[in-house]
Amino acid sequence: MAKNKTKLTARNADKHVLYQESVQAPKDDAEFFAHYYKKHTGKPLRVFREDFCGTAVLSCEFARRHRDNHSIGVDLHGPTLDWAREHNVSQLKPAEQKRVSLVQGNVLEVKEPQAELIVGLNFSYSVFKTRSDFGAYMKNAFNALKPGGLFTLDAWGGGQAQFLMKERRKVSSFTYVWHQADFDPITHDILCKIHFEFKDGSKMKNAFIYDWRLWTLPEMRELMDEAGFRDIHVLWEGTDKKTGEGNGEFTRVERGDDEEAWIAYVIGQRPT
């Protein structure tokens, strides 16, 4: 007869495991920047930088992805980085896990080794509050690049993004809960909260808190091209049209859609 498997609350739970599942899916992430980037240069991606890396999960993805890939993840908290060796690089191939380089460092000013895609996900480059050090970490994003590398950064917005407001997605045996608790309309700052919620009523709040600025797509483009980017250009993602939601597909585009709410990618490339 099986064991029957410890049911997961909040008192068991591993807030990064959470994380995880509900907001990162790896293996697409690796596959879409791979494909995305060969289309865009003609060249293969063999050197991949994960800034705001967390537990590196995608940096280990796309090192097992092939065999001259290599991955640099890059994040200033140490603890993060040790689950991460810990729980994700230790279950690669002993040759996978010597193509990944782990950097407790900061993203203003770990520029090597050159990277050919640099991406900055998951809105975490929100941390920067004014143009000066935004600005800082696209022109170290710049230098850290190969010549004819890509720059990519996610972002969100649509007039949800400015609403307080919380919500919840079911994913296996766990809740997600999205928190925007708080929003200035003058500066854009912005606080929000990740809780996970069980099926034995039990509740893991504040698993993670981000006090962010909410940048616009036209400060985000204005600032790549301060600090030397070209070709800037925004990927949109398309609409499921039977639920409403994002369908996890990109396109390039020169207009968005005015929707409530809004995924893109915004992408500058190092002159060659």
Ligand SMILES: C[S@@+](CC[C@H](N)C(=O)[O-])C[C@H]1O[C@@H](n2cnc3c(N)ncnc32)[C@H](O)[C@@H]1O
Second form
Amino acid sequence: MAKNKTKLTARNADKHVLYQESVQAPKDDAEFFAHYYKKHTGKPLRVFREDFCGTAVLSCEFARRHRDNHSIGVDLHGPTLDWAREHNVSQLKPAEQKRVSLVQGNVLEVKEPQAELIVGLNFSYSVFKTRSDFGAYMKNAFNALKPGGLFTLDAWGGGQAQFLMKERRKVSSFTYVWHQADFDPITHDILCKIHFEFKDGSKMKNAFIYDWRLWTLPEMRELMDEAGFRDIHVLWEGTDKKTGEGNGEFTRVERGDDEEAWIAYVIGQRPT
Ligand SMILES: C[S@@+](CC[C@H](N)C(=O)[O-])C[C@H]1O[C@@H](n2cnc3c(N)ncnc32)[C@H](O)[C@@H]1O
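Having seen the form predicted alone, could you now give me the structure of the form predicted together with this ligand?
Whole complex next, starting from this chain.
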């Protein structure tokens, strides 16, 4: 007898599962970072730190990839880390689980163990609203890296980043809604929200709310330089010619394109 599959609705959905399905690609990201680190430093990446790790799905994937891989996930929020343990870490084999450390702490303070690569993804560093806080974060990341290690942040921008808008995208059996609810050109304060909509018409409004500052690439590069990083460079996402959307391929460039919406990585190296 066929099982009656429960339909996903706002009442029964888990916002962390929806988030992971909508905005994360842990296999691709883990592969990309391992590959880029090897290409850039000549060494295999074995100690990976994910700042603002949330559900730590990327940390788990990195530990799974190789028996010498260790991940450190750092996040302030205890309940999200509990969710990470229950839903993601628990999916790993026992030996893999031992190679994932989840630290409940502030990324401004956690320094140990030193990592070879530190990433802060999905623009989470945007919670820092002043140069002094963002600079302090970068300085702490610098100290939390082994000499020769890489620090990577993603960045977004283009004219569209400064419009108030809602963008809907279908993801399996639900719709992901990215909502830019407020933007102040003077401070670059930006209020973003994630909502989810379901086939039965139900909605999960304000599943995630981000009170951020929209940082620019020159500011990020200057702050990295002040924190001591060297060989600071930008990887720019290419464009799919057919769709006009990002194609997920990142290339080191000296200048970007004046696109309506772009994504990039900013990378700095702690000198050896
Ligand atoms: C946008 S989520 C990012 C989730 C995941 N890293 C990703 O790439 O999608 C931001 C996370 O940052 C955490 N966070 C915010 N400020 C923090 C801080 N100062 N130190 C550590 N974690 C912080 C929040 O608890 C939240 O889980």
